[in-house]
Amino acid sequence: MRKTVGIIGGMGPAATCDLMEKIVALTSARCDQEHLHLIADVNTSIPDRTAAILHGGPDPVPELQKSARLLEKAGAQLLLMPCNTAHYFYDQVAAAVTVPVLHMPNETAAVLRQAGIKTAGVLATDGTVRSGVYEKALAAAGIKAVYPSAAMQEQVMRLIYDGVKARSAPLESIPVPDILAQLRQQGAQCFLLACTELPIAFARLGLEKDCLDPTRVLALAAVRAAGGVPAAADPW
């Protein structure tokens, strides 16, 4: 019996849609009825996670928990959070409900370990980088995390916030190839797109080679956990 999947969305709206599209694409189905039942709460009232972690901004936990409870009440039997930075608050969200919540960084680290990756370049928000959300998950899997320089990290943030969220800066104006080259010089064997806006940007730029998309990892893990039939063996 398949489980109903609930998505704690709105972080941001485009990333929520991206996850849903990937769940559909990664489900082997011949008709509507063979797809998973998805419920999404696109809660755009959830405060910015990076601002909360680094700058004392409004606490996102109450809204995250509110969405989780709403989805459980609506019938969700498995929850997903399509926001990497939000996993800093994972324990508090998971404690608010009785249904399982998949952990995107841990799922991603497991995929990298299975692929034999020893060093991964992490592209993420300042909140994810400085809070160690991915560094902890990767270290537990025996994988070294490397990051852009401070100057290049500013460009990563521009890509996320101006390029995708606000759409106020052309993606091509941001030196993404230079960021990747810098990470390769540090030994990165692959690039971890550890912010849910980044897979959207990289797809538009055509720079998906050697990249692992945690949104796709989460989507495939959700298909399996919910009892769907996966359309791919792995998320690469």
Given for the second form:
There are 2 protein chains.
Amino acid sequence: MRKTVGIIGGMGPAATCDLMEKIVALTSARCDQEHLHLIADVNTSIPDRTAAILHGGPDPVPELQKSARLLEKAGAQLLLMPCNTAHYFYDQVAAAVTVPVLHMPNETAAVLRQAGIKTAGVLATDGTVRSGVYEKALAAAGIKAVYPSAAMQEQVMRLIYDGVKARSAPLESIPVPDILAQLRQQGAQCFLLACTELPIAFARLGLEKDCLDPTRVLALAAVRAAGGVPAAADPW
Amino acid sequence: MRKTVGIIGGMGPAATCDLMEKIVALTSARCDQEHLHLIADVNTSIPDRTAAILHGGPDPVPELQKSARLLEKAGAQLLLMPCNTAHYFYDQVAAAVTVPVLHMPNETAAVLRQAGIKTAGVLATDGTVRSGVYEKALAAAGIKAVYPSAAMQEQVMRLIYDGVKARSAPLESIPVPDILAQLRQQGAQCFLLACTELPIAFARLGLEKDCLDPTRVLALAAVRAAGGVPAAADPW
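Alternative state: the form predicted together with a further copy of the same chain, after the form predicted alone:
Now the complete complex, all chains and molecules, led by this one.
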């Protein structure tokens, strides 16, 4: 019996669509009925996660828990949270429901370990970077995390907030190749696109080489955990 | 106060993602919180609509109504059904809930009338074509519907079922330009991509000229009806 997958979404809305598309693409199915049953709550009332972690902004936990409970009540048997930064609040979200919540950074760390990666460059929001969400998950798997310089981290934030969320800056205006070169100099063997808006930007820019997309990791883990037939052997 | 939009999805799952992406792209928003609250039930237990209409397959109405009720209960104040063929069952779905359900073919016909179109080529599933879902909506708006020949209609079905749903046939193997030329000969001034899988195929093929995408029509109508800020003046 396949499980219904619930998605705590809206962080941002484009990233929710991206996860859903990846789940559909990573499911081997000959017709609609062989796909997984998904329920997505694109809850755009969830306050900004980075603002809450770093700048005393409104606490996103009540809305995160509200979505988790709504999805469980609607029949979801397994939950996903397509927002890396939101995993800072993972324990509080998981505690609000009785169904399991997949942990995107831990799933990603497991894939890196499997691939023999020792050092990974982390591209993420300030909230994810400074709260150490990925650092902890990677350290537990014996992997070192390296980060862009402060100036380059500002450019990563522009890519996420202006380039994807607001669509107010052309993606090409941001020096992404320079950011990647800087991470390589620090020993990065691969790049984690550890904000759910980044795979969208990198796909548009055609810069996906050596990148691991935690959204894709989560999608494949969800297909497996829900009892679907995976359409790929690994998420690279 | 903006309305929460519920999506009766899974027909197919890719089309649900496509509608959600179009709603996000057609909403003018500077941050996550300015986007609409969406709840999508990707209910892959809904039986095939064309099979039910034409070949005595299982009735999709109970599952359609189940999704509609689930979404209303979860807080949706306005429902969408991203499947043209499913509009054959529109009255039964709308009767199951107290919230309004937007009618994709009627919204599409209104856009065509506004553009002064007199004859439109309809590309759709056998179920949509033979049940006259679009013919009725267009006739009410004073617009003539023309269709591919029987042989070409088979190719449209291959495009939908093998090309998009099952991903088992390369899109380029289907003579789409010939289908469009045949419709032009019958006086079609534009082409309705009246199966939610077709805009996905046409975008991949780069054949969107003179095409109207009812998914995009529905997305823009939903943004307006839910009180969001539309990012485009019309859906062409």
